[in-house]
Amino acid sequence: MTNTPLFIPVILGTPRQGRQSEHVAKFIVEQIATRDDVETELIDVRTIAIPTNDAGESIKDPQFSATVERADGLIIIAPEYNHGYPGLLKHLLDTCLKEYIHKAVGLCGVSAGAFGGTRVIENLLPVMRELGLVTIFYDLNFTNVQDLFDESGNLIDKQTYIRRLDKFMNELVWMSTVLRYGRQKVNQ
């Protein structure tokens, strides 16, 4: 094995103004910037221009499929929005298909409810799979969102967190470390 640390951008899945989940990208993004064993960096769906007059890997964003080729492994931030996800981030992640095959991902459920994004996470299940990425088993999840962060964005309860944060990355170093193998040293 490498000691070549995995590569796992995360992708924050909304467009919208005044979107509390960017927030937890960017304590997300600098949490797993202190890390040995893994590179990160932030997709910002706003910020890639995707057409919306055609579907598929025909409006591909290179540099977006090239980050997801070179991926060991994904962190998608969706926040929950009327018990689904942001229609934009499905539009992008369906622009993509092989880069994304025996790939860990870590799904990440914001919410200004109660339960912390958990339904958009049910949604999203059967689109990781379609997709060819393999969830991990723990689930990162920010519920009331709106209360967790003061006015300059910053985490309140940041030990809380950092210790859930923690547990969801080791899942997904590991699952992602396996995979990563598997793609390098098992034939197809």
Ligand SMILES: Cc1cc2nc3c(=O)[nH]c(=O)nc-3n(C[C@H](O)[C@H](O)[C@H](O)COP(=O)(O)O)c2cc1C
Contents of the next structure:
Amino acid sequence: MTNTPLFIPVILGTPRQGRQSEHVAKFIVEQIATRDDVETELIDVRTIAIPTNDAGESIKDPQFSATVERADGLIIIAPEYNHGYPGLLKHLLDTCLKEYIHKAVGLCGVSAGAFGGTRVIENLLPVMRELGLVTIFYDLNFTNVQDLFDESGNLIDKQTYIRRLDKFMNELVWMSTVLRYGRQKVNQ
Ligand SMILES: Cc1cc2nc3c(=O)[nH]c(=O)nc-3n(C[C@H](O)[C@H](O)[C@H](O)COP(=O)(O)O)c2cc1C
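To test you: the structure above is the form predicted on its own. What is the structure of the form predicted in complex with the ligand?
Starting with the chain above, the whole complex follows.
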């Protein structure tokens, strides 16, 4: 079994102008960069040009597909829009299938309200299962997100979120490691 660092990209799930989720993504990517057991990169739904007059694997973006294929796990940053997930996030996720199978996923909810994206996470869970992804049992929630970052986009209470992110990442690393072992060693 390979001991190379896990590759766990972060998907920023909204193209909205002025999105607060971008600050969340920046914080998570920067913190993961301090770990030596994980490599990451940001996947921004805004920058992937997939058609909107079709859906599914026929509009696969080669680079997104290759990145997910290489990944051991994913982190999805999902702002809560009318208690659901942004349409463009789902549209992008739907372009792949085999690339996700038996890989771990950690979910990060972002909302202006008090529930920190709990409802968008609940709505994503059945989607993750159908894609073949394996969810971890610890989520990240960014509650009242408009109050969490300063004007430069830095977290005001950084230590609290570093603690939560460490717990989340430790679980995601464990699940990603186990699943990588399984993909490499266990016949199906
Ligand atoms: C179309 C739309 C629907 C929204 N629905 C909710 C909602 O159901 N619950 C909530 O707490 N915030 C809701 N919000 C506010 C977002 O949670 C808020 O914009 C937050 O900053 C995260 O999204 P962002 O990354 O786009 O900024 C909504 C925002 C938009 C644009």
